[in-house]
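We begin with a single chain expressed as structure tokens, specifically the form predicted alone.
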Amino acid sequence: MSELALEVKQLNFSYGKKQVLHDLTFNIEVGQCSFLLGPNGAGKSTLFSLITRLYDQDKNNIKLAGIDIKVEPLKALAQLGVVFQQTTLDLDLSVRQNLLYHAALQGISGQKAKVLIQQQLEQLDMFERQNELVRQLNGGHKRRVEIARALMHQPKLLLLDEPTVGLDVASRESIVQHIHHLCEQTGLAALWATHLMDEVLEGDQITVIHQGRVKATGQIDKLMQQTKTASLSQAFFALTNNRSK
């Protein structure tokens, strides 16, 4: 049996009365680049929310690593690394100045902190920018910073919220192929929630929510399959019963 980076099971939750997941189960393993396709609405940001703890829950839904975020929350957040829609860096500071930060609150310092440093911007092309402001980046350099920070502590799940939303072609090209060569060399797993259908590489798993639930698992040709469909695209539209054009 695969060892999983992240374990959900028959998930509900609700807002007061409005329940907005309903028994979402699906796993991650390790090493595997993983795809939450859905319209808005689909309950994507409540996912993730629940995931990261922004938001609680009654029951003991969810595994990082094996480990329940309900009895060990901080063990379990400890296997987790989140890159948001929204930047979250400090603007002011520089790129070596805000990845200090993050491992000083990771417990990370000295030797080791600037070690890894090197090591996530040297993959990420980014290491003879380490002194410039933040504010001075574009975007695709912005997000390649919170990758960077996102992987500092090492952790098993990689959560990706839309993170190329807004940059140009070659910056989303460049993420996309960085993402799945860390999971094919290094076992991380991630979970990548997007809109762009050519983000999915053939081969990573798909899980398509609708309307809080679960409407199908798997790779690409198993989803067109399901669906008798000829691509993604198609195969998603007939998922969240959309048309297809």
Second form
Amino acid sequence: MSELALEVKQLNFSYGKKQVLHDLTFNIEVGQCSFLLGPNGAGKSTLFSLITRLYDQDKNNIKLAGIDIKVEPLKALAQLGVVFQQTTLDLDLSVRQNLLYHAALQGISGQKAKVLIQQQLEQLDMFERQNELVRQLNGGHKRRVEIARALMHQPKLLLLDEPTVGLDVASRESIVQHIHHLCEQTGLAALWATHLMDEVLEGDQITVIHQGRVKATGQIDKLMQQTKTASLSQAFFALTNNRSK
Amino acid sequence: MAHYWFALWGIVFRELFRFVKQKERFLSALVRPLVWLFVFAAGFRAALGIAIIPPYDTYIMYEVYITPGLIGMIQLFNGMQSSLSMVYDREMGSMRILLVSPLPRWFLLISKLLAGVFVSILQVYVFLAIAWFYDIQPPVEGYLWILPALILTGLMLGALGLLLSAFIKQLENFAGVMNFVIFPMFFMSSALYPLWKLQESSEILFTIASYNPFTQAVEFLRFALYGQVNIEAGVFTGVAFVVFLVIAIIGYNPSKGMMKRKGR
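Could I see the form predicted together with its partner chain next, after the form predicted alone?
Time for the whole complex; same chain goes first.
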């Protein structure tokens, strides 16, 4: 069996009496680019909050790189890079200062931080802009900085919560390619929540969730086969349309 | 251990840098107590006669009396403002980046608190420097003695802000809390008038003010500014700090506080 970057096993979660996640089970292997597809309110954000430990869970249902987040939360969080849906950069600081702040939170400082910042920014063609204030950057560039930040401490799993929303086609494409390239080349695993089907490429793992339940997992052709449809969009619609259940 | 130091440094640096960049914040933090000192105190000088009370050994001007209260006010506003920024950060998301870093939450929150205290101490010293030219000239050693007191009172008031931010979900609610926390705390304290004056008017107000942590913080600062230690006020402030901090940490704990109430 391949090594797992993320293991979610029979995860349940409720807001008060309202259960939003039901027995959620899925895995992501090392080096796998995995997409989480689901309509609004499917439970994607709740799942992300649980993986990042912003919310707590009762049982030991989530493992990051083999580390149980309930048992060793800090060790587990060190394996994780996150790009949240909303921009979480400090607008009044420069690109470099934002990254230095993150490096400090990850326990990286001095020369090592400088090298890692340069490495990540160069990979995303942002090194030239390192001294610009984040406020002056466009949406696509802000996203690239956030990706650089999430990858700086070399995590095993990268979480991306709809990272391309509101970006132009070129920015979206470059982000999609960059993440896929990293998964192939470095063994990084990614869990990417999106509504945009064209971001999913051949060979990517897909998990469709609807109303807090996993409706299907597999690659594009498996999902199309299972739903007897001709495209990923149609397969997604078939899986998340209540009448066709 | 080095990880903790780097993180603390990063959090303090960020807060300081943001503060320096936000010139309006620095200015308003300074203008507020100065208006009280130059305008309010001047107007009230005639209305309020101050008897000789410790730590003062002579009759003092009203401006001299309210200076420690205004120092407390700077720290109170700063504590509330940094918690306001935490509510904002939480709504905007940058708080998430802090909370998902691989460090214990209590440590992250205390670091955030220390960063805020550091900023408030800078504000206080600038205020004291301006006040010096206005003839408010405590003994030189007072400027040194007040530093540890400022750290403790700043921590206590910051922890109060932290506690509030843990239980406030949106900014709109926070505006109300500012009115319900800052003003009552400030007016029901010894910042503007000695407690015995308050006792003459109302026994109930006197009792409330005596147990108000802000009163204790102001008295601790008042004595420190004159090179003396008010042990009772110091202990009260210290205990209040610990209580506020513990509740705040529980509030930010994913399995116990705010997060628990939000989801489950």
